[in-house]
Amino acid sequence: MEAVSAEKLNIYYNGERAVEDVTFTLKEGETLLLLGPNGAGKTTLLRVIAGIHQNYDGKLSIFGKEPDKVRDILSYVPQSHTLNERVPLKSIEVVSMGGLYRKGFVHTKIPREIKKDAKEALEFVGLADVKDKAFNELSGGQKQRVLLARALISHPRLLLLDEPLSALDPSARAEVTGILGKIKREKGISMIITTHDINPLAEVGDKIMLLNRKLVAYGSPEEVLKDDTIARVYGPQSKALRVGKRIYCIIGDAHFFKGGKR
C-alpha cells in the first residue's frame, strides 16, 4: 500500500509558489530522507504532509486520504519543540502528551492507561530510567528520544521528523539513529526525514528526494546518488563515489552519504 502519494504538487506561500511540481510514492513500511540545501522547501514539503499547511494544488494523499483526514495515524516532530522548558515536566509527562492529545484529555491527571503507553514508550527509545526526571535536566540526545517517545505513543502509520539530528554531537546523533532504525525494523512505521547530512541515516534510508524548490531526483540511492544529480543541487564541487558495494556522497567538504546494496 501507498503511505503517501504526490502527483504535481505545488506548494504556496504568501501567494507565491515555495515549491513546485513534486512527483513521488512512497510505500507503506519505507523510509523517505529528504535532502536539500537551505530553502529548498523540506520543511514546508513536510508541514503540507502533516497537513499543517494546506495551501497548495495537484494531488497528495496519505493512506489514500487528504492530509487533514488522517492526523489520528501520523506524528510530526517539528526541528525545534514547543515545549516551554522553565515549566518542570518529567519525562513521561511530556510523552503523555501524545497520548492526551490523541484522545482529547486535558493535562490534569494522566489516567492510568495513558502513563502505561508512555512508560513503555520511553523503555523502546532505551529511556525507562529518566521517566520521572524533568524535561529540562536531560541532555539534547535524550530531549529528542523523549519526543520521539511522545510520537510514538499514539501508534502512528507516519512519522514525519524534521532535521531529527541537527544540533546533536556525534555521539547523541548515534543514539537517535539507532532508535530510528529500531522503529523501522520492530515497528515497520513509515517515515519521511528531513536532513542536511544523510550520512548518520543511511541504514535507514530506502528512498532518497533531492529538492530544491522543485523536485530534482527521486528514487533509490543508487538511482539518485549521481555526480550530475548531486551537482544540479549542491554545485560541481560535489560528488558521487562508490566503493564496492557502497555509495558515497560528497557535498561540498563536509557531508558524505554512506549507503549500500540492501
Ligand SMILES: Nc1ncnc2c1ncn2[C@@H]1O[C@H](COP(=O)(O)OP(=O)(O)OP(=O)(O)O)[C@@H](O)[C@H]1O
The other form holds:
Amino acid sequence: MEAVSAEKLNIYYNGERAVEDVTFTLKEGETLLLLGPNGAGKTTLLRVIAGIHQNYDGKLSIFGKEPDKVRDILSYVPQSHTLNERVPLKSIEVVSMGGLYRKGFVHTKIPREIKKDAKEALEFVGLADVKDKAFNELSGGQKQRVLLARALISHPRLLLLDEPLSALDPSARAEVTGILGKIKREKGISMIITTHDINPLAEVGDKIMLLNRKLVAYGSPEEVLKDDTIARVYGPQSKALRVGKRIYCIIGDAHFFKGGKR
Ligand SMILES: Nc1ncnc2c1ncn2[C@@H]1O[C@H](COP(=O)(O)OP(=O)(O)OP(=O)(O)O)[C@@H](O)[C@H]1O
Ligand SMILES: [Mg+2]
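The structure above corresponds to the form predicted on its own; please give the structure of the form predicted in complex with the named molecule next.
The complete assembly is shown below, putting the previous chain first.
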C-alpha cells in the first residue's frame, strides 16, 4: 500500500506557483526526509499533504484517498507549535488535547480514557515522570517529545513533522531522533520529516527528497546523497561523505582546513 502518491503536483499561493512538478511515492511504513533551503516549499508540501492547504493541481493521494478525506489517519506537528506558552498546561493535558480534538471536544474535563491514552503516549516517549509538570517548564527536547506524544495519541498511519529538530542542541536532537526510530520500529507509522540537517536523522530515512521549489532529487539515501546532487541545491562546497554504512552531508557554509590554513 502506498502511504503517499503524488504526480505532477504544483502548489500555489494567490495564483503564484510556490512548488512545481513534484512526483513521488512513499510506501506504508517508510520514512521520508524532506530536505531543502529556506523557502524551498517544504512546509507548503507538508500542509498540502495534511489537507490544510488545498490550492494545488496534479494528483495526490494519501492511502488511496484525497488528502482532506484522511485527516483522521494523519497527524501533523507544525514547524513552530502554536501552544500559548503562558497557558499553564501540564504535559498530560497537552497530550490529551490530541485526543480531544479528534473527539470533537472543545473545552471540557478530560475524559478518563483519553487521560489513560495520554499517559501511555507519554510513557512511549519516555516522559511518564513529567506528566504533571507544566509544559512551559520542560526542556526543548522534552517539549518536542510531548508534541510527538500528542501526535501519536490518535493512532495515525501517517505522521507529518515539520523541523522537529530545529532549535534543539545535539543531545536533545538525539533524544528526539531516538523516539522517531522507536515510532518507526515499534509502530510502523509512515513519516514525512522536514529538516535542514539530515545527519542526525540518517538512521530513520528510507527515502530522501531534495526540494528547491522544484523536485531536485528523490530516492534512497544512496541514490540522492551524492556530491553533484546536493551541490545543485546547496552549492559546490557541499559534500557527501561515506563513513562505513553511513553517509554524512556537509552542506553550505562548512569550513574546511586547507593546507593547514583556515
Ligand atoms: N501563506 C503563504 N502565503 C503566500 N506565500 C507563502 C505562504 N507560505 C509560504 N509562502 C511562500 O511559499 C514559498 C515556500 O515557503 P515554505 O514555507 O513552504 O518554505 P520552507 O521550505 O518550509 O522554508 P523554511 O526552511 O524557511 O521553513 C516561499 O516563497 C514563501 O514565501
Ligand atoms: Mg518550513
